[in-house]
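The data below hold one chain only, encoded as structure tokens and taken in the form predicted alone.
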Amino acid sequence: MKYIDEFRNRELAGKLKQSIEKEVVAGQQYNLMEFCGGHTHAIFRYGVQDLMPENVKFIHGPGCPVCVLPIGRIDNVIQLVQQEDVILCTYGDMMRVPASNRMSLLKLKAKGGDIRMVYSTQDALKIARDNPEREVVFFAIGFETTTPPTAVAIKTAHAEDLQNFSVFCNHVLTPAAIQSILESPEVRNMGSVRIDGFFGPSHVSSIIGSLPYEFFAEEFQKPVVIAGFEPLDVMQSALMLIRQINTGRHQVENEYSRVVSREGNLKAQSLVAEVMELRRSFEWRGLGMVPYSALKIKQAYDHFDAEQRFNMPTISASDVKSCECPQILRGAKKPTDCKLFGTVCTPENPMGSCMVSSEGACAAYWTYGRFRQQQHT
């Protein structure tokens, strides 16, 4: 299959292993964020750490948007159903991620609130079209990628004057992540993190282009490579980070240029622009709050505005005790760090969003079985 088998090739990966062992410099460390949880999944899945040499560690960062979203927004829509005649509408991932008092929403679908699960912003409209007596709120979650669908779903519901909808926005922005990353004290005083290098998102860099990492890139130092998801993608990213890494460099360099450009989705960029506009702050999982790190919904569009229409409150909520997700999220620790991790904490059981997500690190660990690895080393 054209783009899958081609990056999958035993060959490849053998060759690019050797091109890899023979760079790095012996007695110097590598430490290479993948800010995606897709990259995190790929590592994992298809051994990559391991093809790396010792000096050549990968560090876990956000993950994905579900795991870097607070409880207390989570708190929000659960009091809404709670108190409102509403349907509420989510992708998959959040049904299952625990909020306040180890509520979740499929929990509370469970005792009877009325919570669907779509595959697409398409199907909230459909929801609400359909039930023209029921307020139907979709719960938009995503990182850029996710971000246009949402701008388009709020446009037709304006067009079509479709009253009953509105969309809950947690839409966030992952160059601000990073750069919170780098400026927090864990990074910028060589702190219990070090990070030499980026694999920048795939499928964020696709909409958002590769150009607004350029300033980190400069300011921090630290160079970036947009990486694909399938494992020579990564394998071969990390040999263009420590190509940089050793020559002292700090640019911003395309692996992924088969989907990637510079200057990113342009309609896509000023469909959301229409829509949408930045917050001053917003709070992240792991992050705290983060500057200009998310999107909010335009006056101009604010009938659509959930959190208008419903005068929804800020919540201020702690995460589950001992649960080092917020740890996790920052690269301050991996998973087998924490002391919930594979007892009380498992995919059938989450104490935490890093369990939840089919992105998270936690998740990865355990389905791929680095946990067994670290309980027997």
The other form holds:
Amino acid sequence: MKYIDEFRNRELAGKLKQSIEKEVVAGQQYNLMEFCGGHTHAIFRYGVQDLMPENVKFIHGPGCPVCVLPIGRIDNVIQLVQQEDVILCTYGDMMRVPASNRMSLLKLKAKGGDIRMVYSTQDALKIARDNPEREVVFFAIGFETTTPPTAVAIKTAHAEDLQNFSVFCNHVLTPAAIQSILESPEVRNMGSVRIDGFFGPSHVSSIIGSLPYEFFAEEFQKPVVIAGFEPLDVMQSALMLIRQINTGRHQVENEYSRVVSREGNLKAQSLVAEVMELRRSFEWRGLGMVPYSALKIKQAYDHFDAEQRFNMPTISASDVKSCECPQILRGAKKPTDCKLFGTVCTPENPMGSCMVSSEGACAAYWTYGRFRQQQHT
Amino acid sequence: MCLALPAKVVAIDKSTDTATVAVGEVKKDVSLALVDAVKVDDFVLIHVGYALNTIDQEEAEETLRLFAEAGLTDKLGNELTDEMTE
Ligand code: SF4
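Next up, the form predicted in complex with the partner chain. The previous block was the form predicted alone.
To see the whole picture, the full complex is given below, headed by that same chain.
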């Protein structure tokens, strides 16, 4: 397929591998954090870590929207479905995420909760149009990539005066989270985690552009390379990061120039700005409360805000004991450091969110790591 | 969740602001609400039923050229995993 196959070419991967080997300085450690779950997935699926020299390590970041949503927000929608006569529309990824009391949306659906998996916000709007006598709530999650489609849905509902449609907004912002990681004690004190450079998100950046990263490349003196999601993109970006580290530079470079520009998608940005505004603070699993890291629906559209329309209290719920998702999301631990990994916790029976989404670090380790081990034995 | 795919625009319906796109053999309808001036035969990045951006074909060629220049020799790395050609 065009723009996919060429970026998975084996021969070119060999060349990139050789260049990387040539450029790394012996004795120097290169710890490169990929923020995005999409990169984590690509690194595991194509075995990119195995193509890197010993001293180049990928550290997996918190860029999996399913993984960073605090359990309390899932408890919120579970309560909503139990207490009100609503149709809940959700992206499929959320169905299996464990909530409090061993509940999940999937289990609730099995018990008769009216939960519908949708592929697009357009599907959620259609369900609302087809069921005018029912309240239809869209469970909106995701980073900047997934936010504009939610904004379009709210604007469409407004234009059509769709009275029975609302959105439970959980959209979060990438730059705030990266900053929070750089300011975390683990990174600041060079304790358990050292990060030498960042892979910037692919599709998030197609919306926000490369501009927002310029601030912290400068402020924290870390190089950032915006990287595509295909294996060759990741390798080329690693090479670009290694070159910056070797020469002591800390700039924002863009490997994914076929999609990402400096200013991003202005039409999408202005749609989002019209409908949503910053929350003062929002809880992330693993990072805690992060200031100005999420969006809520503006007052002018609060008719479409499920948090205004229904009673949705702040619920603070704790993770399953001994699930290490919070540390994994900060890059402080690896999935294999978790006692439950692969024994109690598997994709069929996930204990934490990192095992649910294909972009979660635990799921990637399980799916591809185990596969490779079997090949070797 | 954040995965998006490059797809080729095969038809545009102005009245609904949607396009029919093809990813390999698979066809889909996506909204054009987030992009401007998309034409038939353009490549767009699609995500949860929306076109997010147009793919710049010249930049794509340029990136591929950079990859090709990367190694100074043409010798193939032999330790590549099999998944690479998947
Ligand atoms: S393996 Fe399961 S329990 Fe352990 S950190 Fe990952 S998701 Fe949590």
